[in-house]
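First comes one chain, alone, set out as structure tokens in the form predicted on its own.
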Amino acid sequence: MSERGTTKFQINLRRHLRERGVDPDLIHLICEIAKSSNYVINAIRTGDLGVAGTSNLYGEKQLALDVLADRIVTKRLKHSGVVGNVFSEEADDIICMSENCDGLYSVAFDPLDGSSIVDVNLAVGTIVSIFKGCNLLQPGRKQVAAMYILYGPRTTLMYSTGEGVHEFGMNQLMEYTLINENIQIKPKATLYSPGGLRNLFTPAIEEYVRQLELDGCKLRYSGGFVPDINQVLIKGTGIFLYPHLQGQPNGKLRLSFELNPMAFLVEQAGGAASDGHGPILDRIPETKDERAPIFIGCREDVAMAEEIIGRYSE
């Protein structure tokens, strides 16, 4: 309870940001993204789960729901008036919302990560990375904020502006109120979530997964990046990996839309995120669609991945 008798469950997102001295324009931007989730939720509940008849720049068939979620979030970003450039995983090109980015923010986002599992009613999410200025091809360490919204049995929002990681839940009025502050991840994992076909694992990854299992880690994999990272943060333990594979040296997940924001959040919670050789947040993306392997979660287990991969010189 606060001195005025307000419980943490009555602290809304805007107030939480304001009390931490966050720039008013960044507060406005984060709240606009949060507002977009109201419409994305409705699209998930009522929208068309079929194929939209289009492909994104990766050659992947777009679902009607992907396209709709992309339009919803893009519209809120434009409506905010504080955004210069936008990367969307569903768009072919950078969207320029202002010719002059001075004092503005730029955003990279995946509007509906995991949309391929919506039809079987598994949790999905929106992932967002925010930089100051025009340039989105910067190391993830230069992010000023990162967040995701998880659409599951409950709708929750996780954000960081570089001062810890905080969880909010959507209430009956479709407003976000505080659930947990300053979430922390333990040094050692008790569960692991492995992406990619195991028969394509390299010898180093085979040894790594075997060691996780010998250490007592239980396999808990949903097939969605957002729910699996949320699991690590909320449980306070775990390791997610989508490694380099035989014939797929860069893994699957995209640096700008997925890895940078999640790495920022996990590091803020005391965890670590690596491509197997060094911190994800130190990588400088060369292209919009750059991919990288990922080992993210408990610090000791991320360090173990780097050590094993280093021995195999992969």
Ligand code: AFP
Second form
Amino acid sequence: MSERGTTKFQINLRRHLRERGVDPDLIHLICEIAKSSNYVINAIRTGDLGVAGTSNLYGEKQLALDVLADRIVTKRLKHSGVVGNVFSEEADDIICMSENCDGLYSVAFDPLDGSSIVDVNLAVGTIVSIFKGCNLLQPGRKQVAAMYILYGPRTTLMYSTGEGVHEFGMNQLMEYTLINENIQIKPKATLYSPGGLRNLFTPAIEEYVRQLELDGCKLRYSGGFVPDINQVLIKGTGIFLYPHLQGQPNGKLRLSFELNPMAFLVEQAGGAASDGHGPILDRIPETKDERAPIFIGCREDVAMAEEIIGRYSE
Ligand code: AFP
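Given the form predicted on its own, state the structure of the form predicted in complex with this ligand.
Shown next: the complete complex, the earlier chain at its head.
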């Protein structure tokens, strides 16, 4: 817990990690990723929304924001000195940053999730999954940490190293200070976020969504995974689904970059995350860019999804 006499708003990210006895190299890695957000923010706020392949007035190749964010975070990971392998949602393959991974960490990340909504000024985020050692194709249960940075009206950071989920806000010095500690999610949702085209819903998903509405859930969906999951954690209630669809059996979201880190955070907050048949964190990845259906949030609503899907044998 924070030292007596210190208001939580004075507890910065590094001190919070230290007080929890987190490995010093992991503290360094998490703080380096946090630091990269200072540059990503600048790119979002000032960067031209041009797409990759165009050029700016100096004739320099224009970088799409997600490519720019990827470069910023990847560079920071490389210079951290504690990273073995890196896998970015923007890259074609895993990047080896050290021949010998002993004692190092490996990182899978989505540098700017929601890049298709940044042009309409909606909230986007960076999502990070951290494993010990070289292997990035382990079940998500093996993560040693997960975090995201949400670039909204305020910039906030959420992390867990397996001992609760904690929220930080960026202050005027661009430092992260503690806002919420040991966040917990209630068992039952009052909000729901349904991804995917409605006309492609299967009979089980149709029944599931109908039941959520009968239970009084209000629809809230931003098109950004990070703000939509952040809503579940901060409101302490909600269920997000991007399900299997007709013709799209694996839904849309990616296991390594989006589902594993968010599932780690939500389970640490007392919620659940399932692919419709079992915990996302227990899935053994078969390919590095594997997608999976997702039901994530209040545990009773995740259990209800699995029950209905099982009843329809979908
Ligand atoms: P982009 O990164 O291409 O904008 O996709 C965002 C996302 O992966 C995730 O953040 C959203 O929850 C989901 O896609 C939204 O998908 P739809 O646009 O199909 O609703």
